[in-house]
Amino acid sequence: MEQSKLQLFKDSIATVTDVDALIAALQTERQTSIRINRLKINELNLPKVPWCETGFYLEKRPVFTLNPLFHAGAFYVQEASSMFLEQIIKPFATRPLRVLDVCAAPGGKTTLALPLLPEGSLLVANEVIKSRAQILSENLVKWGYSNSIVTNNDPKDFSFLKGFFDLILVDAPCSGEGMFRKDDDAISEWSPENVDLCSKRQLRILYDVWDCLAPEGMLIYSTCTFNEKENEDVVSRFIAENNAVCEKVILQPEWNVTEREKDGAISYRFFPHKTKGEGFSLSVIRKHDGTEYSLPKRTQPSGNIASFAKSFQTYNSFLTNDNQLIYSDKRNILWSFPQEYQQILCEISSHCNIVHAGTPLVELMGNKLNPHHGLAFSIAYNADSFPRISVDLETAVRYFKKEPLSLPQAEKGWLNLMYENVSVGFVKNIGNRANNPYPQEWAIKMNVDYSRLSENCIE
């Protein structure tokens, strides 16, 4: 960062922390961390992220693209500081919750929240940028939970759900100061003008979704930046104008998380020279007033939902969980979704652009039925649905690279590939080769040296 810009940055955070210590920390190598999907893999013998039960630090950063378990949703690569979200959601989730993650892509906080929510909960994950919404959809399909809906909308488009959500997550677009150690572009794009612009946009997003929050609901506001303008100043102005209050979070001293208060705003700050993670700030806002949501008497599916039909229920045998409805989308794919939220799914589909909802099961192609690749990733997939075959590391990577496979010893027909006891996908074995239906848009694009794959395994 050029000296004049560096001085402006220092001035903007001078009241927040020890500037010189922070700058020195930003020159050091960043820490890599992951969060596991406990319904797919067991604990790892690695140092744990202290504020997240499923978070682990890695000694070095492997090429995750070459790890089949990464593609199968067995773990998610997430910055450790942002895993602090667990400390707010877990004690709040004492009953089924309706959750909106309004700036959700690529899916880190959404995949963190889903396992923490009690049975009967619903999570709507939204992303305004279409290309990022597709990435969000891919990551949620791989994570394997059916009680989620992915939308591609502006935050203000959810105004029809007044008082519906118990919990709203706003990981707001910001100037990215917390990413300086990680991303060179974040440094070059930083400016005081961009900080001002971001703070205005952040406040607008809060106003756009506030009416969607139920009385006594909580809104978690977070950024990956250091300055007060995008953190305490945004929060203090918002709570003052909306008769809301900030909630305190219980901290452990050894975490070295910094609690700050300013004009009624309470923030929890992660500074790289104090905590083992990147820059991050989080505030918890409680809403006291407002009205509960009332579902319209009549709701009809629209958008990407083509139909619900009882005849589809035969495909429920592919799953182990009960109380799921089956619907088709306009691409002739059948999806599984919680029965109790059928009406709200119809209501959302009539107002929002739904990218996907629930778990994909099969694709109907004339008289043929092909298992959908997303079914293999579901945490409720019935492992007896298709014959299973264990494959080695190279074969699994070749599958995710969408290369043709050869499985001469396996039976013919649809097979469920297993790698290290994790379901990774389906192939159709026709004898001399196995057809690989893995989607091209999800496939590994990089060149692969298959002789060095083991270097990317996570112990």
Given for the second form:
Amino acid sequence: MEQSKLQLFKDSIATVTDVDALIAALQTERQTSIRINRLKINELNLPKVPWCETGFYLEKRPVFTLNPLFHAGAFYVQEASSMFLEQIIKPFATRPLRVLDVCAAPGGKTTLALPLLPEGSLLVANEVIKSRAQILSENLVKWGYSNSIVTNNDPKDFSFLKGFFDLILVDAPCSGEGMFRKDDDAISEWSPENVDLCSKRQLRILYDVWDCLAPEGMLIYSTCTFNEKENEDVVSRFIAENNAVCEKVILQPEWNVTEREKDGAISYRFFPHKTKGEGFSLSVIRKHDGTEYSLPKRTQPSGNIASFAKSFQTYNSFLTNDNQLIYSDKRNILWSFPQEYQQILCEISSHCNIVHAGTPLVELMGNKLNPHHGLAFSIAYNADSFPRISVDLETAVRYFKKEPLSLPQAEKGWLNLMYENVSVGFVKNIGNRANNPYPQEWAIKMNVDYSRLSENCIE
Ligand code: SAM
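One more: the block was the form predicted on its own; return the form predicted in complex with S-adenosylmethionine.
So here's everything in the complex, that chain up top.
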């Protein structure tokens, strides 16, 4: 960082922490961490992230792209500090919740929240940037939960859901000071003017979604930046102007998380010179007024949702969970989605741009039925639906690279590929080769040295 900029940065955080210690920590290697999908893989023999039951630190950063379990949603690569969110969601999630993750791509907080929500919960994961909403959708299909809807909208587009959500996550776009050691762009884009711009945008996002929060609902505001303008100042101004208060989070002293209070705002700060993680700040805001949501009388599907035909219900057998509604999208893909949220799905489809909702099952092509590649990742996939075949590391990587496979010993027809007991995909075995329908846009693009694949395993 150029000297004049560095001084401006130092000045902006001088009241927040020991600036020299922070800058020294930013020069060191960052720590790699992952969070496992407990419904796909078990415990790992690695050091744990203390504030997240499914979080682990890795000794070095492997090439995750060459690990089939990464593609199959068996783990998510997430910076450890962000996993602190578990400490807030877990005690709050004592009943089914309706959750809005309004700045959700690429899906780190969403994939953390989903396993913590009791059955009967619904999560709407939104991302305003179209290309990022596609990545969010891919990551959520891979994570395998059917009770989520991915939308591509501006935060203010949710105003029709007044009082609907019990929990809103605003993991706000910020000046990214916490990313300084990870990302050269974050350094070159930093300026005091950008900090001001970000804080205005953050306040606007809070205002945009506040009406959607139910009375006694909770909003979690977070950034990966150190300065006060984008953290405590945004929160204190917001709670002063609304009927809201900040809540405390129970901390363990050995975590070295810093609790700060300023003008009514309470924040939990992760500084890399004190805590084993990157820069992160989080505040919990409770709402005390407002009205509960009431569903409009008539709701019709629209947008990408084509039909809820009764005949689709036969495809329920591909899943082990009950109470699923099957719908068709405009590309003739059948999806399963929680029955109890049918009306709200219709309502959201008529106001928002739905990228996907639920779990993909099959693609209907005339009178042919092809299992959808996303069905393989569902945590509720009925393993008896198609014959299973276990494959080795190289074959699994070739599958995710979208290469045709050769499975001469296997039976013909659709097969479910398993790698280390995790379902990774489907191929159609025609004898001399097996056709690979994995989508090109999700496929591994890099050149692969197949002799060194095992270097990228996580244990
Ligand atoms: N929650 C994500 C996760 O854990 O993986 C990270 C979110 S990132 C910090 C902030 C997101 O906000 C980005 O995906 C960005 O595209 C989006 N964003 C940018 N401008 C926005 C705006 N004006 N309103 C809402 N979201 C915005």
